[in-house]
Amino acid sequence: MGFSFSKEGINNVFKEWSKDYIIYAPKRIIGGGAFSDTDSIRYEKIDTVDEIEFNVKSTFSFKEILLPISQTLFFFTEDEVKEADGPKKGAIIFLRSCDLHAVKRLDEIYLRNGFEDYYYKRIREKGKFILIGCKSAFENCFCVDMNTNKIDAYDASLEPTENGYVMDNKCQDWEELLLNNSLSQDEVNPSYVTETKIHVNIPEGLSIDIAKSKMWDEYDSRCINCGRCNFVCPTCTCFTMQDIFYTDNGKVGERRRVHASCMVDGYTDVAGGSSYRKNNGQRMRFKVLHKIYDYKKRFGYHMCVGCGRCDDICPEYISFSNCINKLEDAIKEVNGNE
């Protein structure tokens, strides 16, 4: 069912939601950008609709809400272990179609990949997702080619209009609240992108043989292994563990799960001082093929959702979409060498 709202009406809805949920949305952080006098758009707790940045793509993804950057799993002493408390409230998350498709990827890894991750599940099952419609594509987006530009699996959608806001609601529990605060009931169809400036071509016949290509050597010198591409990506799921020992007692502390990156030094180090991927080109190869080859081979669809944040954030201007588009020539190169 669709609804039209004034700003006051939708803020009344937010006020009621906040009793049971923490509301997260892309928010402009003034002066929070990477350079002087620049802003950052990232996911933060909000209280009113005015705080939502509808017109600019967020620098970081929603992922930090479902998978906190640093998450305490349990506390320990010499004698016992205590599980860290889960969230008291649920989460309502405003996100775009590509990011909502990314939720499916996270669920695949953490809930359906041979086990259920307890810590992810207890946050995820309390989450509600509100789709932000996209009237046009942003810089570096290629969601249309990845088939992530449109989605129907949401609890509600919200878009600003000239006179207020419109919402399509699929959550039965919210019907009465929305009806009581809306101006009218209308049919609402969320906006979605049909064309992007950036296009990618994932070649047919892609195989692991592509790892032999010399195309990856370029990134040995270009990539500085900062890992920023991984941290802004909504589908990167890797983590490491840290045991934090309290200084007043070396036998008491906590275990944390912390975001990790396949692009940084030390990620593939193993006992004996060896490392599976020492060169940045090897790391780039692993990341790219994971996003568009082996994940699909296992689950039937690509891991990458085409949000373009990796291109946006890279300090060396390495383009993931351009890398994908080099694969067709790389296949010819490899096949020609056989």
Contents of the next structure:
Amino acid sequence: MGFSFSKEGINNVFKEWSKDYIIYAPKRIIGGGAFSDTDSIRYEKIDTVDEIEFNVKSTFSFKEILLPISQTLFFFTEDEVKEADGPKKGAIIFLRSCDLHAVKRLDEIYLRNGFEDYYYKRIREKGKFILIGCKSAFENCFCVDMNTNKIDAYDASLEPTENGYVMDNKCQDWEELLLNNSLSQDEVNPSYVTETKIHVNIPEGLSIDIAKSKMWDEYDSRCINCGRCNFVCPTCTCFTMQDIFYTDNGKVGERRRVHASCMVDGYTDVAGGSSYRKNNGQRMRFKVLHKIYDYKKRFGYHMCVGCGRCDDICPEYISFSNCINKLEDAIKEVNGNE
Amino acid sequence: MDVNTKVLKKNAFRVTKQRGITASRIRVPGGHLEAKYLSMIQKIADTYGNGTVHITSRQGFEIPGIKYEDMPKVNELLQPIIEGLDINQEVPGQGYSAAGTRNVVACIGNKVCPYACYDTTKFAKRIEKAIFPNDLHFKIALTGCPNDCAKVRMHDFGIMGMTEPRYDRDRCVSCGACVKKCKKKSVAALKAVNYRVQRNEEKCIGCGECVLACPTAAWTRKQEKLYRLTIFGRTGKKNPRMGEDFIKWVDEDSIIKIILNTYDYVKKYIDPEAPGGKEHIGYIVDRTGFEEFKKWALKDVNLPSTAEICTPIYWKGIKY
Ligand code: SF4
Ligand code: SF4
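Given the form predicted alone above, I would also like to look at the protein as it appears in the form predicted together with the partner chain.
After this comes the whole thing, all chains and molecules, with the earlier chain placed first.
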């Protein structure tokens, strides 16, 4: 059912929710940007609706909630292991359509890819998703081309209006709470965009031969392999393991898993000290094709959701969408070479 | 021709090598101004000067080729510039009220530069407001970060932006970018221990390279703006030398108070015979001893808890 709220009303709802859930939303961190006196928009715990940044795309994505950047899995002593506690409360996560589509990708990798990841599952199971409608696309978005601009699979939606907030709710358990705090009940359809400035053309007939194209070479010198594009991506799921031995007592410690990036040195290191993809261009190739080629071969849909965060963040102005758009010519190039 | 050179110098005009001809100096605190003032400067140069403008080494403008008798008319045309740039003035319409304390110089700062730790022009203007007009020969410069593009160590007071980096260990992915950057570009104050980063606080100069390098925003900038204050660098004939660190991790209010206190100190101890009433502060400190200066400088200053005073200070420099 659809509801409209005053600020007070929705904040009452938040208050009720926070008994069972931690509410996470994109929040403006004043001065939190890399440059002095600049802000950054990150996912943080919030208490009131004013804390939500509705107007700007978040720099980092919601994935940090389901898949913490650094997560302790267990503690160990010489002959015992103790699992690290999971969060006691569930998580309510505010996110946009592209990001909710990204949740499906995370689920694919962590729940349906042969086995269920215990640590992911215990957070995911208690997760609720509230869709933030998009009235217009941001710079670098290409969700329409990736078919991620619309979604129905939300628990509720929330959007600010001129004098309050409107919500479409699909969660039966919340109906009464919402009814009691709302101003009126009317049909609500979350906004979504139908047009973006950026378009991508993912050509048919991509094959692994594309790796031989010269198109990747320019990234050897342009890319600085910082990994920002991976860390902000809502669908990048790689992690690495770290066993830490506490320094005072070298026999006890903890195991954590930490986000990893296929662009950063060390990702393809193997025993013996060598590394598979040394060139940044080849790392770019691996990343791009994973997002729009080989993931699809396995799961039937593209991994990339078109949020454009990788383009927003790249300090070298390397555009992922622009790279996709070079593929068609590259296919011709490698086919012509044969 | 009868002109009082003392009066015209104080009025920010100059006695030039060409008899009967002066030049007008325009101060631009923090080196940044709205472009509309350029056409006003052009008008003065075209009407009363020789149609040229010199960009001074202290980020002001100097309009040469002005006849002494045109000074009042030039002052009239300077009025909107003086007001627009918010320069303190004793008598409106009569040009600059002093020239001894020089234009406060600043690099472009965080209006544009990614490395800068603060808005240099804004702070420069605040200092200008506090110290001008004054006849004493003070040179002050501000720079956004320890790269020191404004060469503040060649000034009586040099102000360098510092960022106190804050580390959120839960956002760190152990990529090593910050450790590498700090080592290559700065002072190697970071090291990786147990997949986490440790910062040597004594070594850290607050350049912010770690914040700029970190791909996950594990490093961010502490919001409180802090600075390194260097003192008594100078150019000149006798003994040019670099300014030395006086206080590290000091705040804006303390810096302004210290500068104002130094005016009192100089008034008390300046050589009464100094040519043109100009003596580099450093020579005065050489005479009174650093401790006496410090006593005056820190009078009623409430330093923040972060502040580290460097004492005693010895200057080196070139002796001809
Ligand atoms: S593409 Fe850009 S963001 Fe990604 S690793 Fe290269 S330089 Fe960093
Ligand atoms: S750059 Fe950031 S993520 Fe990488 S090691 Fe340093 S603090 Fe950790």
